[in-house]
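This document opens with one chain alone, in structure tokens, the form predicted on its own.
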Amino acid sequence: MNHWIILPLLLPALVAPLIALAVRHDIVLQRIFSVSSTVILLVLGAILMWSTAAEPVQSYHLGNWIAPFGIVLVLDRLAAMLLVLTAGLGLAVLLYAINGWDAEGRHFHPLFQFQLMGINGAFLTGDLFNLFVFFEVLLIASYGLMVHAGGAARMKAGVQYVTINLVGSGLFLIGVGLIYSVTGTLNMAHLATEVGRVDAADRALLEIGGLLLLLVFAVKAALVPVQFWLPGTYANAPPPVAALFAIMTKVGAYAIIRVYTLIFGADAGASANLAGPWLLPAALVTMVIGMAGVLAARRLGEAVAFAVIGSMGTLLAAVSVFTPEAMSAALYYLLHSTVAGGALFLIVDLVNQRRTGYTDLLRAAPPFAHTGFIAALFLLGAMAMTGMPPLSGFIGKLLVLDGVRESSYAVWIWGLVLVTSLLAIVGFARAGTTVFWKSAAVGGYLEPARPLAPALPFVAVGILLGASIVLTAFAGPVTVYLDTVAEQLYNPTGYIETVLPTSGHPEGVRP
């Protein structure tokens, strides 16, 4: 058994209570301590990624309780790639929350660590209620992170990011209760043996527990109709905490591609393809509701934030199709619509930083500090964001485009992404002139309203950029590892197999 595998979750959750109670009154020992679990667990994700390669499977069992009945973490190619994508993600935005972010309420860095390892454990789980629990914890951080720093528009923000995420859960514990009693386990790979099995009779409740389910990853992954809360929630939320939940709505992402790939997948029987029908139309209304809302923002942030949503849509609609070609596409373009929002949500901040009377908003004022320098960096994040050439947004939207060629919904996926790019352009290209080049034609100069911070902010947004250029020079290496992930999704035996070793289908679990 690789014990490796839990690192990612202990470290984090071994440092956060370290931070709170043995040096919450330095800040300078909490950013040391932040920073070295950040940077550690990028390099042990590299290590498990790399360890998948000559073993696409792992599992690792709690406490050495067999799995259905014991807890079990699920390490493959997926797994070990986001987690990769969250500690990079999660380094950059530290660096940048460290200019002084971090200072501005109590408890930053136990709260981040505490994130990372909510992040961490969804990803890893192999059981449904776990996935719940790594939902909590996910839900608890966030809030505190979302109003660190407080403020009223931020706390009412935070209530309804919370009021909507207790409603899921609450219909999360439904679903996999309706699960539960008709097939007596919630282990991922013990469900993908059972769900075919399931007595007719008994079919109208394990299909409403999979569509509540659905549901529940929809409110993650601010899929329409439950994309309300996500605008107002990143738009208000400090910036660096916006840029880290780049990666929150790609956990719903993740819960979507596993349990829709895994439980009901090709071998469901009479369930198989359980969200399809449900998925492609929500994912193509929120791919135009995300990019219309770009157009639409009187905000900078407020321009992210919709793209944010707009990304969701092209990459759930790519997911929708359910086949290797369109999954390896979508896995990319995850990859690259994180680091895009990431990057966008810190050029926010350093706009507002010197837009002294003037924040985000979309009017014209005075120039600032560096504003040149700034506009370089919102250019090419805005131009990787919309898919133009030649950032990872750009063959991103190709790869999507030619995965979901042989579908018979092709038409209406490339229409709409290729007209809601065009929106996104407009947005972006609305903001930018406002923001960046109008404002060079007016008079005076803005002081920022505080002493701005050394390089560090701009290496972190540096970092973000760059790894979108890495994905566009990388493509083709990149694709080959996506082609493998993909193709491990949708051959899920070794998965089962290395789960459930004896038998895959243990005795006496059914009722």
The other form holds:
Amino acid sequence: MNHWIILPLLLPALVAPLIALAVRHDIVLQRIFSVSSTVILLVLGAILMWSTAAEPVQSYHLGNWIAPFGIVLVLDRLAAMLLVLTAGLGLAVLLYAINGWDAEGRHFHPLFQFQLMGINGAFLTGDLFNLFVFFEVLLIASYGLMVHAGGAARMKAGVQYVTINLVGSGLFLIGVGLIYSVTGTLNMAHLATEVGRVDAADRALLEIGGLLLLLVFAVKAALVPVQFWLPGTYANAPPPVAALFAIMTKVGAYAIIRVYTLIFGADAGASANLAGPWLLPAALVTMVIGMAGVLAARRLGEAVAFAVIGSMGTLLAAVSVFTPEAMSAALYYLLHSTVAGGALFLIVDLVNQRRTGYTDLLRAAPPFAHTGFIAALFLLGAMAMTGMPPLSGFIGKLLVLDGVRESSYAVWIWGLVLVTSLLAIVGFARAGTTVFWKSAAVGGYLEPARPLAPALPFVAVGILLGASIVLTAFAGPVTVYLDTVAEQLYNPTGYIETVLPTSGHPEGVRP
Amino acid sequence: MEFLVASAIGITMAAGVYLLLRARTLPVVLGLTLVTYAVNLFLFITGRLTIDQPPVLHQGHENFADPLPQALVLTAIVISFGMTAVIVVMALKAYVESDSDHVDLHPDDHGEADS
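For the form predicted in complex with its partner chain instead of the form predicted on its own, what are the coordinates?
And the full complex, kicking off with our chain again.
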């Protein structure tokens, strides 16, 4: 048993209370603890990712209880890769936030660490009920972060966000309960072997449970028709928090990928490929609504929030085909859209801090400090997000188009991806022109309301945009790696055999 | 017994959803509480309804009550309790700050949070 697997959970779980209790009066110490913890998480993620090269699936049985009776953490290539992505994004966001955002309210750093713990847990867990628990851990931290720094609009948007997620949690429990009632297990590897053997009479219950879970994950992934919470939440959240939330929609996508390839995958008998027919139309509508929203946005922050919805549509359209080629493309797009979305939210805040009185409204206003440089950063971020060459968005969309070629709905996906990309380009071009270029024609100069922070915010944005450039430059090796990740998802035998005892699969516990 | 329990869950859930749709904070909080009750009851009976059965394997007993849903529902109750506390505090803060207990956002609410 590889004890390193539990560390991405233990480390933030220990550091967060330490920050909240021991060093709560000293913001500098808080920052040191928080940044070091996140750096260590990044290193840990890299070590775990390296270890999956030798041993693709590793399991960690908590308390040494045998699965499916005990709780189990599972590390495979997908989980390891997402741990690295989380820590990397977390580090960039943290570097941005320590320039003042973290001092606007209390307990930013402990909540941030708990948030990382919840996300890491959701990626590592091998059990549906624990997935629910880790969703709650990451959500309760996100409630705190969402209303960080206060303000009436933020509180109201926060109440909405909490309400929607609590309803989602209720549905999650109903889905989990339905699946448990007919299979007698919640361990994902055990479920993978059990769902094929469910009685025909109970199949309706099982599939309702499976589709309820899809609905819950769709809420997290901001998929139409349950995407409505995202623009209000992201546009009102503190921008560094919104940038961190770029990974939260991916948690929903991860849960969809995991549950519907492992449990309701090709081996699930009559329930095989449960999600595909529902996911594909929803993803295509999401793409259209998201990118049309970019065009309709009245603020830069709204435009980015809608672009995040649109990119989730593209990502899940590729997932919904459920072939290894399309999955590999979807994973590349997942990496890309996380860093691009995170970078854009930070850039919006750079604009926000400098345009006193106008904030990020799409209206011509006098130029502000660093206009040219921020305009260039925004151009890079928007190019990546909309999928213009040469950045990673272009390669991502190209891979998605290539990956879905075999699907019978390829024409629809191709058409909509191309049309919505155009919409997004027009939307971002309009937004960028209004904020940066038309401003040059207006006389005067906007003084920032507060003294501007030193270079660190630009470093944070640079890390994320740099990651996009690295993804482009090393697209070859990255896609080769992602092919092995996707291949592992479609050969769940290794996963099941690692988690469950080798001496035959235990029968269900029900009498 | 099945009919009683099922209709009790259904009615609680329906009342909860009705209150949720009122879109004012106090009914929404109460509605969420009712929905959580319904969900917890539902989760509890996924181990089947049994009477007078031991919850652990016991000599001389052919059947037993499934202990796992009880463990699950215990966790779910704790989590929902905590979440209810969070939303009560947040709803109160939102009411104090905006002087309105409407849950829905109005157009002029967007972006006012910029500090």
